[in-house]
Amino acid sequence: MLALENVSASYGYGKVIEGISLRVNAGEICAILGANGAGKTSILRAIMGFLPSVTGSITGPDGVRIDGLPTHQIARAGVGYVPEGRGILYSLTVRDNLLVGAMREGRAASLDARMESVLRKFPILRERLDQDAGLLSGGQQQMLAIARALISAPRVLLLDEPSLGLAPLIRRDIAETLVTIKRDRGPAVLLVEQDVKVAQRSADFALVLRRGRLIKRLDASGLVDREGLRNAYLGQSA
């Protein structure tokens, strides 16, 4: 569903990611782990066409090459994106934020079903549909950001630090929502995280990034191996 082959990218002053290859299938969650500045967000930005210089190949749903396409065409190809900082429209209601997200999918006949599907995953949003998004708590805003991406029926979902700045209980709720998405045979998910516990609860496997390079792959059992994780972050046993 999503494949990167030997992808490198730069902002013009040097490479921020180099030689990245990965594959995520439908219904899988792949976590990208690493320290601050490792290049995790840059992988998502490269996929979405935000970086000025990207080499290698990026293949999206149905085997379609999406590298080199403008961002709006990548979204239309079925790639949803939840950026760090959420990116919701604070002056619009929760309902209107979701309707904005629904525009990509475009099938009016299925809108009610898609709306109901995301509200089942995030029941607190049902209670806040007519409230301005800017009045939601941080955790509720993050739930809205994910729901807005899901309502477009993406086949690939990119999540950038969804637990950032949230209380531990809300982080757990986010992780459980990701598990629900996976259980429902949802999109291929590429999850950038610094909170290892979120990855442990939700991811099928993880890739550890260090200085712009992927240095280790960890399966689900490896994610709970504290010593192995420590070594991976330090670049040992790669």
The other form holds:
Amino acid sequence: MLALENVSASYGYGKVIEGISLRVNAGEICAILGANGAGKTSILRAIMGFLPSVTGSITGPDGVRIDGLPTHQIARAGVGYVPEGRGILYSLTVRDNLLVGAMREGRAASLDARMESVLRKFPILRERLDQDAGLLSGGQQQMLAIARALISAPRVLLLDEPSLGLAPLIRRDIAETLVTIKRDRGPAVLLVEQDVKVAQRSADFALVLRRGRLIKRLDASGLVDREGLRNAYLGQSA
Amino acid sequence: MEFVVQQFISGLAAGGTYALVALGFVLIFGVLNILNIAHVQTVMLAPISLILLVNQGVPLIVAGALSLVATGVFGALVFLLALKPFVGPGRKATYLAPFIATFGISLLVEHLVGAQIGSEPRAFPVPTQFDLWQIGPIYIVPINVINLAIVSGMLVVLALIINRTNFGRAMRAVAENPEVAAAQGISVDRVVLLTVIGASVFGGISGLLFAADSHVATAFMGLDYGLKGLVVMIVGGVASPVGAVIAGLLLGVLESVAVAYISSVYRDVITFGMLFAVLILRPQGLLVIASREART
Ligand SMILES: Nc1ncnc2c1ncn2[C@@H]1O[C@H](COP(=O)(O)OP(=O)(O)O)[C@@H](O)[C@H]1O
Ligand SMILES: [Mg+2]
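What would you give as the form predicted together with its partner chain, now that the form predicted on its own is on the page?
The next block holds the full complex; its first chain is the one shown before.
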């Protein structure tokens, strides 16, 4: 479960997000829609503890308050993060990227099983385990970023535009992956996504963000309405 | 011919100690992107602590171990005072502030120690039971061989830590992208702290070996000798551990040859001659690992 209560944040001057309240239950995918610069990335970065000043409360797995914690403790509390631009460690091998992700979960004993489980989900990574991650294609890098988040079985998963810059077929793969994640593991997923189809395919509901404020909630049927969605992406109130 | 071989071996030994100091700089710069000038004082603190302890009647081996502990504690203090404020998300470092802070610590320590023990060189206790070793026509100074063995051992240990352990993986992650590392549950503070402590111990070992070779230590040897580590780091390619080792050995051998065939006056001319030659011919350094900025 992930819950934000009246969260505002700034980079030091002026609020980039203001009065954000939302709740995502385990097994749900909530999409955040909005124009460029609306503050979507800033919401995720505020949750991860990257913004210098955050007010309001953020509750993570097990009802634990995570606002104010340092980033590594937020990660260890069970929050997985796939950042904008993927955040792959290019100079590390695919295997080492995954092992870095696995460090969030203390139990070394289950490591092989967890590795096996993500490799089964992303077979392409198995073939590339010993290559530098910088040599992967964009789609493979995105798969690696998602796999790295999943290897520690997060109970909250934040994804920032996972389909950005990828070919349509690969975007479709990513949407399907998200649905599988929801079914298999059931983390609470907060998905920032500009691609209408990816959001439609995977999300249970969507929140529309405009200039740092949530202005609208679209349920599953609202997500089907193409016209309303377009407007949401453009940042106009539909 | 025999003379050349002897000079070469003693050059390699000296070069190995330069490489160790340089590796300290490289490790800290790698995980932090900050130049920790105070690192030069580790090469003074270890031998001076050892001398003071031995004068108190502490056995040599114990004094050696304690001197390295002292150097590690010094590293931790440098981290807390001058580096921690600039580590991690939201705490953006300018280059200048930590540079000045670590430079300040360096001067402070140098003058504190100088005030305590004076500026005279102190004799460094080396076990004298070692005679020269003779292999055919070649005479070998045992301390050189011991130096080389220790340096090689340290390099192997370092390579294993960086490439094979969870901590090494965490170091590489922090070096490439601290924000991503933190989001994977890595405590960047902890990685940097342990790296600075480890680097300081490397500097301390280097200082002990250097003092054992030259039989003296002074309160002011840090900047003189530590600066060579800095030159070696730059010549090697700044963020490249392998480059630092190659550049260190190269500098040691060049100096040794210059001292033997020209004059010991030219020792430092060689150091900085090598620096300028590399800066002009190959400004990126001998081996290049893309720096954090270059990668992003
Ligand atoms: N590091 C930063 N420092 C200052 N302002 C920033 C920073 N990152 C983003 N902003 C500002 O915050 C606002 C929201 O940005 P962002 O959250 O990235 O939007 P989105 O992800 O919806 O495109 C923008 O006006 C942007 O200029
Ligand atoms: Mg964004």
